[in-house]
Each structure stands twice: as structure tokens, then as C-alpha cells.
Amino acid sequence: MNTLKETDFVRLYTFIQKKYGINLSKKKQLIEGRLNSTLFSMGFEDFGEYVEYILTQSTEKDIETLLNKLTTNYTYFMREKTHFDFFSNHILPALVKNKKDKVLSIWSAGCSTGQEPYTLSILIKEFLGKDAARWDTRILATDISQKVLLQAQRGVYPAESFKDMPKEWLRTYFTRVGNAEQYEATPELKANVIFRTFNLMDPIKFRIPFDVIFCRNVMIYFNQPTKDALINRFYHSTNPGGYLMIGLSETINKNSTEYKYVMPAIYRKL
């Protein structure tokens, strides 16, 4: 197995952190283990050649392969159910009561393979019922990886991904794919989610601010200054009274944000 020289390691993790916010400064063994097969498949003899290529000649596809190898896109429907309960029981009733324009602006940032935005779409449809047609409920779902976004747009998932979802929802919003133990989101559900490529290190310049931003289990890869800067960008992209939800294992530096703590992993812009 090829080993990664310290100088090449520093060059690589510095590049990744500056461009994509991902902090791999303590992950030398992980990088070596996960990228050795990439070196072989691309015809490089050692990490030095590969790192030089990545920093000077790489394509978007090369970078995507690199990031996919070094990060984990593990998720499933209804993951961290506490957030979805709060969204259904507290946030949605208030938004529906107060929104005169009948537009819900919700962002799933770092949406991975799409289970989170599809879950949110189902919750909205269940809450609004027959009134759903009178509302613009499309959810923006972004990720840096085109690969996972293509999976999300396809909307096909194995049966185990639905282990925490009510069976009635599975029957209503998904159809079984042939004889396989897989299910595909209905066209109506797919149409309610807008998937886009977006790097969270970039300025946030979407057309309207958001009522709710979900960014869960994404910032585990970021160092504290990167997290603080991203939280600040989220804050300025949130409507007054809007919410930010992060992963249950994540925290926000309360001294560096204007968001107010509501409950674990849920914050609000007052």
C-alpha cells in the first residue's frame, strides 16, 4: 500500500479544507486507506503524483471522486425523528397560520441521497392535506456531490431505508420497483423537491431567505472557524422567526451566533 508523505498530506488536507470546509488534518490513515485504490485506477505510482495532479490539473469529476471517498453519505428516512416531530408539531402550524403568500421556504443543506428532503415533503403534504395544492411547498435540496444528487433525483431506495417510516406513507408516496426490495418516490413527491449542486463554502445567494434550514450531520467534518462562518451565513439567509436544525451530535458556539437555542440541535432567529 502507498504511504502518504507528511508534506503531501498537508498540501492535500489544506486544499480540501480551504475549498470545501472539510477538516481532515487528523485523518492521514483514513486518506491513505481510502485513496490507494484511486491512485491505482488513475495510474499514479505514489501519493506525491496524485496530490500534485489534484492541486493543479484535476477535473470536477476527480474532485467528486476524492470527496466521495473521504466522506460518508449515510442516511435514512426519519433519521433523528425529534427534528421531524418538532417540524410537524410546532413549525408547520405556525408557518401555515402566518404565511399570507402561501410559500414555504425550506432548505435541506447537505441533502445526501435525498431521504431528508423527501421526508420533509411528506410531512408537509400530510399536514396540509387537500390544501397542499394551494401552497408552494417545494423544498430546495443541495449537496456538493453530483453523484449523490443523481441518486436523490432517481429516488429509489432499499427497503431497510424505510425502517422508521409509517407503512401508510410508504404505500402512499412510493411504489415498489419490480420484484426487488426497493421503492421509488412517486412523481408527485419528486416534483416537490428541487435538487441543486452547492458548496457550503460559497456565499449564499438564493432568491429568498428560508423559514427553516436543515443542515444535519454535515458540520462534523468542519473545524470551529469554518462552522462559525457557515452558521453566520445561514443566519443571514434565515427569515426572522425561522429555524436552523443541525445534527444531534453537533453543537453551535452560542457566543458566536445570533441564533437562539430552542432545544438540542434546534435554533431560532428571533
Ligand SMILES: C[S@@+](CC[C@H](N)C(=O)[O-])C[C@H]1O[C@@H](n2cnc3c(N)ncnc32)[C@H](O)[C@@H]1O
Contents of the next structure:
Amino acid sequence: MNTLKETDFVRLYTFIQKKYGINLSKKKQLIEGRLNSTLFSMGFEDFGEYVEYILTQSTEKDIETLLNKLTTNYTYFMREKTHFDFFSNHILPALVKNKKDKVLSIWSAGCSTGQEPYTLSILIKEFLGKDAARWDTRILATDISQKVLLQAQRGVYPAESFKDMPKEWLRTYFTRVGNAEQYEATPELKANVIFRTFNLMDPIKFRIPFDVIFCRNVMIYFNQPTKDALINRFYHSTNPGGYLMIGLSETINKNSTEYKYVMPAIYRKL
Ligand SMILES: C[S@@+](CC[C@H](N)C(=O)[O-])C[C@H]1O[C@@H](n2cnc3c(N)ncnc32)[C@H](O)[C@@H]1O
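Okay, that was the form predicted alone. Show me the form predicted together with the named molecule next.
Below, the chain from earlier opens the complete complex, with every other chain and molecule after it.
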């Protein structure tokens, strides 16, 4: 296997961190392992040539391949259930009572293969029941990896992805694909999630602010200044009274944000 020289390693991780926030400064082996085949399929002799190319003349497609390889996309339905319980038991009842425009604006930022936004969509449908038709319940789901977004739009998942989801929901919102232990989201469920490419390092310019932003297990790969700046951008894109949910293993620096702590990994704009 080809190895990365220290200078090439530093150039590559600095480039990735600046443009995409992801801190790979301690992940030399991961980069080598995940990019080795790309290097050869693109016809480069070694990492030196590849890094030089990526930094000076890469196309959008080359960057897409790089991001597909280097992002960590692990996720499953109902991951970190306490957030979803809080969403169903506290946030949804208040939103449904107070939102006169009948628009729920929810963003799954760093949605990976889609299990998080589809879980949210199911919770909303379960909560609203027949009333769902009178609401705009579409969820915005974004990621920088095209590969995971395509999988999310396809909406087909292996049985193990549903291990924490009630069986009844699997029957209602998914259909079994062929003889394989795979399940596909129903067209109705798919239609409720809008998947888009979005780099969280970019300014947030979506049409309306959000009632709830889920950005869970994404910022663990960012350094502190990048994280603080992103949380600040989230804050300015949150409706008053709205929430930010981060991963259960993550924390927010109290002194660098105006969000108020509600409970572990849940913050609110007052
Ligand atoms: C581990 S997954 C988290 C999925 C889901 N939120 C969860 O908690 O299960 C992290 C996702 O963040 C995405 N990501 C990393 N850096 C990003 C950036 N700068 N902009 C947008 N998405 C990013 C990755 O592509 C990956 O799919």
C-alpha cells in the first residue's frame, strides 16, 4: 500500500479542514486506507502526485469522490432515541399548538443515508395522524457526500438499520424489497424529505429559519473554532423558541453560544 509523506498529509488535511471542516490531522492511516484505490484508478504513482493534483487542478467530480471516501456516514433509525422522545413529547405538541402557518421547518444537517430525517418524518406522521395533510411537514436533509444522498433518496435499508424502530412502523412506512432482508421507504415517506447537497462550512441561506435543527454526530469531526462558528450560524437560522440537537457525545461551549442548555445535547433559542 502507498503511504503518505508527512508534507503531503499536512497539505491534504489542511485543505479538507479549511473547505469542509473535517479534522483528519490524526487520521493518516484512515486517509491512506480509504484513498489508495482512488489514487491508482486515477493513474497516479503516489500520494504526492495525487495531493498536488487535488490542491491545484481537481474537478468537482474529483472532490466528490474524495468526500465520498473520507466522510464517516454511520447512522441508523431512531439513533439516540432521547432526542426523538423529546421531539415527539415536547417539541411537536408546542409547534402544532403555536404555528398558525401550519409549516414545520425541520433540518437534518449531516443526514448521511437518510435514517435521521426519515425517522423524524415518521414521528411527525404518527403525531399528526390524519391532520398531517393540512400541514407542510417536509423535512430538509443535507449532506456533503453525494454518495450518501443518493442512497438516502433511494431509501432502501438492510434489516439491521431498523433494530431500534418499532416493528409496526416498519410495516407502515416501508415495503420489503424482493426476497432480501431489505426494506424500502414508501413513496409517501420519501416525498416528505427533501435531500440536498450542502457544505456546513458555507453561509446558511435557506428560505425560512428552522424550528428544529438536528446536527448530530457531524461536528465531532470539526475543531472547536469551526464548531463554534457553525453553531453561531445555526443560531441565526433558528426561529425564536426553536431547538438545536447535537450528538449525545458532543458538547457546546456555553460561553460561545447564545443557545440555552435544555438537557444533554438539546439547546434552545429563547
Ligand atoms: C456520522 S454521520 C451522522 C448521521 C446522522 N446525523 C446521525 O447522527 O446518525 C455524519 C455526516 O456528516 C456529514 N458531513 C461531514 N462534514 C460535513 C460538512 N462540512 N457539511 C455537510 N455534511 C458534512 C458526513 O458526510 C456524514 O454523512
